[in-house]
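Given next, in structure tokens, is a single chain: the form predicted alone.
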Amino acid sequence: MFTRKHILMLPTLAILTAGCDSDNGALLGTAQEVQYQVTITNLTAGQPLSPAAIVVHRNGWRAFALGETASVALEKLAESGDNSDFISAAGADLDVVATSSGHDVIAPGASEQIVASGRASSTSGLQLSWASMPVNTNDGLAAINGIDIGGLAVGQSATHLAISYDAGTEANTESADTVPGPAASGLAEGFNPVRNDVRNAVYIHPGVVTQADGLSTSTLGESHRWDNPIARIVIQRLQ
């Protein structure tokens, strides 16, 4: 992979590969518009999404890893939904080549169309992650995490399953006063910076409890419940 400064060193002169089309990046060291919409249908009978956020990359770059400590960005999309330091931090990262946020909430059933817009020398190699919170959670996050789209070209587009994951950085006590969504009628503190989760680590989403399975402090009710997939994702290459 070129770094910035072996690019600045390549001659004004392009070398055009034989074979080789727009597509995959021919023209070695120029920079290519590369754009995709990515669409994202909520799965789930009573989870709304939080407004998306889109990051195409390269494998520098990463959303989160299982096993490992969320940052203080992903914890606060995890806890609020708000979507905004995420996003930031990506944006400044040298491996990541667009950022996109989502207009609004996802309803249940519902779907949403979300294009992100970058530059890149060549597609090879480049990918995609998505994230957003369940808002009836606590820390819970909806994600795609380093999908390979490099081998998408103008006009195809490929579908994935998304599943759920765990922050990680707060109990999921789902009470009133720390779960966001409507459930809890608006009620809930959404970030906190203190993590009061045993693992302090991203893993996959157990589930909720709710009242219905007798934890008698919980906000949500059957309806919050949900199966892996929580949402369908397909991404289609524009340009």
Given for the second form:
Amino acid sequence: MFTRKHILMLPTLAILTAGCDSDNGALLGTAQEVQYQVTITNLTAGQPLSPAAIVVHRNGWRAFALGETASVALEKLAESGDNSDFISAAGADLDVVATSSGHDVIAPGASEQIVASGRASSTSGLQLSWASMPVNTNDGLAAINGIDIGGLAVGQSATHLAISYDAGTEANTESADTVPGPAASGLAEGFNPVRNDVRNAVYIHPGVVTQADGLSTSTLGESHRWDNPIARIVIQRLQ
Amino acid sequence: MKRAVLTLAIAAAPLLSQATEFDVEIHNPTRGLYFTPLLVAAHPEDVSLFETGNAASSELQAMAEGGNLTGLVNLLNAAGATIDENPAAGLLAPGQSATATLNTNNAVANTRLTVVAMLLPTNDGFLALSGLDIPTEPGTYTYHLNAYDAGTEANDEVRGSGEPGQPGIPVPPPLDPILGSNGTGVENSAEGYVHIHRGNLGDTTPDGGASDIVSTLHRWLNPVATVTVTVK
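Alternate state requested, the form predicted in complex with the partner chain (shown: the form predicted alone):
Now the full complex is given, and it begins with the chain already shown.
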């Protein structure tokens, strides 16, 4: 979708530049490959992180905003761990420079390196966002939301500590039929379009109560609790 | 050499164009906590409302146990602070935001920003941004705030009073139908010093149990608030 849009736009721009030698043409001509390597380390004891969604973007795009309603694509990622709709929706946005998906679940204590590449006329103002689901939750998100990467020179890296959010789209029952991760039955439904959390807006995750701490409907044990930061993210500019 | 540069910078400071007007947006990103009226103040560098590890002042105690800002406002006024009191016009509900606008045009010494409010339901929990060096470059800056415990009241987690020195949690109207009742009490001694709050325990028993706090609604993980400073 993203690629097709650009192919369609190219002839128009080419005609314009031929006609008036505009600055737009010069900018397009200098667009070059940018490449970032993102290393994600899961800092929890018992929350595998679903395959990562990485988005390199300008400030016209956002994964989510605190206090505002989650998109359906983000809801799907947060409730089921499936990042495909989230990545394709991001990829279709003209403020998105690159998207990339992790290959697998990142186990507690494990790391994964993911490379995101795209073309940009300038790295000034570029941001990077990441989201995964801590899968032993109802609708949790481990994320960084629009970290500035515009100042990174090639070869340079920056480290960020990520916190956890709640998509605000599903009640935090912690029950076996709603938690998709391995702590539950494995038969949980995952995504469901019903929005029945305390409010339909993204907030900072309060953590899980667990059966060990008196929530009788919970399928979770004490080791599924976590604290912030939930993950460490190292972003290195490769190109 | 280093000292010379520092002296020059200080001497030149009043002549530089300083950020004199800025917005401070406070967002409540928690699942179910309410913030009591917010105190937002720009003040001189040598002012601080509390020190972690030390006993709370009586003024901080009144804010942390009952949301009463009078004592802290008097302290800050005496120090020449620029204050915006209660920008949310009451409680700041979960998911909501409020914006304070401060102008330090006539108070160039007020280079530090402090934001405090009590967290409900807690016994003596409060959010704090303490003495942030206010950026002078125009732009938007976001900060994550932690929850502190004033250490002045036992975290019994049961309904009670907002008066300093009186046990229990004050219960304003929005929390009244949500909190449990008749809890037997979680903890019976105060810690004695300001520290990072350990969080609420709560329980799932509406009538009875140890706590009147609801574990599925009123726990949190830090940060407990976000503050966005916009320098114009």
